[in-house]
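Only one chain comes next, encoded as structure tokens, the form predicted alone.
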Amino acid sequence: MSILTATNVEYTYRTRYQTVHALQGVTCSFQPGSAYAIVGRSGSGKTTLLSLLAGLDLPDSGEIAFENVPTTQLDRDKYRREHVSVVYQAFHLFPLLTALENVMYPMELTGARHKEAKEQARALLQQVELPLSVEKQFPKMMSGGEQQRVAIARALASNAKVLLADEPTGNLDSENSKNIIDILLRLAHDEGRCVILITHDNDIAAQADHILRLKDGQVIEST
């Protein structure tokens, strides 16, 4: 049963000088314990795709739909804090907390006790394979690849059922993408959470149990 849905879905960016029309009509699903890869060419819809499917803002037209609840009708500041994470290119991690407190930070805004959230975020930074070395360091002093599991981590610090990952190893080299993908796939296989992921790179989408190809605004293949 799919967790979320896109039906008919239209968005158009309007400026002074121009019209875009960045989603036309997309439809599409998603189920848990799957990961699915949105591929297509800078301008067919990519993003505008997943900042829907995160709630960050509402189609045109159509409908997204989280358990068959349409985000027009969820309080999104709820639904972006408990169900669905994102996992962006830049990391956006905070430069003034550890790793370890940058963890805690979701759990600690929901009000969980320090020492709780201390030690779920310890256990998360563990499950993304990072040392205990790294607890205490601060984002500058780490690597491009520790500091995208740092915001892994964080993203499952909510317990969302839907991790959205845009471009996650766009500043990585080869051998630290493989490893910010293993950790996806495994999210998705072994824990049951939704993985979509945006990637440019045809050899990261061919791992992804699904691909959804864009291309001007348009689904243009679904496999």
Second form
Amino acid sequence: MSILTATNVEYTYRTRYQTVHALQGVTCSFQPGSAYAIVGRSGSGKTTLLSLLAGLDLPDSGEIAFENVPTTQLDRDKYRREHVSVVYQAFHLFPLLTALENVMYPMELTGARHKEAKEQARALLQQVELPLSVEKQFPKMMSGGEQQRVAIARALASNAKVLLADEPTGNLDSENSKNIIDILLRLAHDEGRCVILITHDNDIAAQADHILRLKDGQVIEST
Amino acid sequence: MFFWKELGRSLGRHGKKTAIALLVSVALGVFLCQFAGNVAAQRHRLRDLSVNAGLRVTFVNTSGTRSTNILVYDDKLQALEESGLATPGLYAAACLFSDGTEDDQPDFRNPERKVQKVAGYTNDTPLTEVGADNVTYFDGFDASMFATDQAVCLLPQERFDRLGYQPGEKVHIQFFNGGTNERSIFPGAEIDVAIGGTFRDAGAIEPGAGMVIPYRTMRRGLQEGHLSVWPSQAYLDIPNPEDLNAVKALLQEVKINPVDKTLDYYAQYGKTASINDSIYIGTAEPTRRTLSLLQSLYPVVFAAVGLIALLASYLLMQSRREEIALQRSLGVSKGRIFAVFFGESACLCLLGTAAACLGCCLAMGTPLSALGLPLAGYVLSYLLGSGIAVSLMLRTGVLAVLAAAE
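Next, report the structure of the form predicted in complex with the partner chain; the form predicted alone has already been given.
Full complex below, order starting with the chain above.
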């Protein structure tokens, strides 16, 4: 059974100079326990699709459904808090929170007790192979690879079933990229999460279980 | 719990931004405290002037040189009294009465009428002016009787003793109003008046009176006989200087002219009054104008405060757009973000205001009580400005902000 589906999704946005038909009748579905790679050139609609899947916006027409419930009928704030997490290319950690506090943030948001949140955050940092010494560091003090691991740990903190990653290795060197991809694939295969990652890199895409190729807002290939 | 933690972090970890916002808040607070202090000082000054104004409408002759032995229209006095803008000071009038005693004497205008003179006063000043022991009130009577229209009277001590009256005894009298023509003595009402006391001398205003009664009792007695009282002296006090212009308007309405010394001395009496307002106007009016100007500026001040707060909050939050977008992407509701940022603004505003108030009270001696309402307006304006800024910031697209950051 699909955990997340997109059916005939269309989305248009306006810039100052033009109207962009970002998605034109995109239909796809995502299963738990699998890793998906969404590939395509710049402007093909990858990030737009990801933002709709993340519930950051609603499609103009068509439907995004989580566990068969359309996102239009969901409390989208709650959906983002509990069911879906996003990892960004630019990490997007809270700059004034330490690594540990960044990971604790989604748990505190859902009302977890401080002590429990702290223990769980530590465990998550260990899960993404970060040393204990990092937990008190602020993002500026960490390397890109470390920041992205913290971002992944934060994404895992809400125990979301769907993990969306937008170019998670875009700002990392090859070694760190490999480690991050390994972590994401492990989360899909070992923990049964649905991992959807956007990438330009064909080698990374090849490691995913399924590939979704977008061109001009349409799915041109799905394997 | 999350709210307070977020609020604490927001305030504590954005040190520079918090300091700037606090500085803005203190600066605006000081400005407003100074402004409100100035308004309070002007208001205080005006109140002092008002308390000590002692404004009085005095009926005078047309040249304004005499305020005694003139004839005033009683209906004008009544119109002023009924307006509630002026309260009677001393009215003094005289008419004739008969009590059937040997003291009634034939009147020179009409010897068939045997009458005496009765004085009507609104207080006992003309009697006490002669001497503090000139008046004796019997038990159950006092000077307050003069402010009423009770059927009471004071008799000359000599008459009281000679005629063998008892304290409180009622005397039957009839009022007469002496006209200026021969035989023109007109009868008024007949009433029983209780003897409330005695006096030795009726005073300089109506010397030789055989009885003194409250002015309003005289007014009642003559009006029942369709006659008029003709006070020879009258003034009214204006307790609230704010009513000065209304009193002047009323004087015009009842056709009482202001004193114009170019008019003939023998012009109509009782239609002319003077108000001792020159000193008050000279000092109070500029203060009132300043106060009025300052008070009318409050909306402008509040609007400026709100605008500055809006701009300051917006600019400070602009640098935290990414943080807000990230919170939204993590599922923090707009309401919660609004609460945290608005709470932060409220804390800084209140802190800044408290500091500004304290500073102004200590440094300039501005009374705290004078700052109450203006500060409430200031805080509301500030929070409104901040609230609008937060709301505007929350309208920014999450994706656009995060994408821009990449």
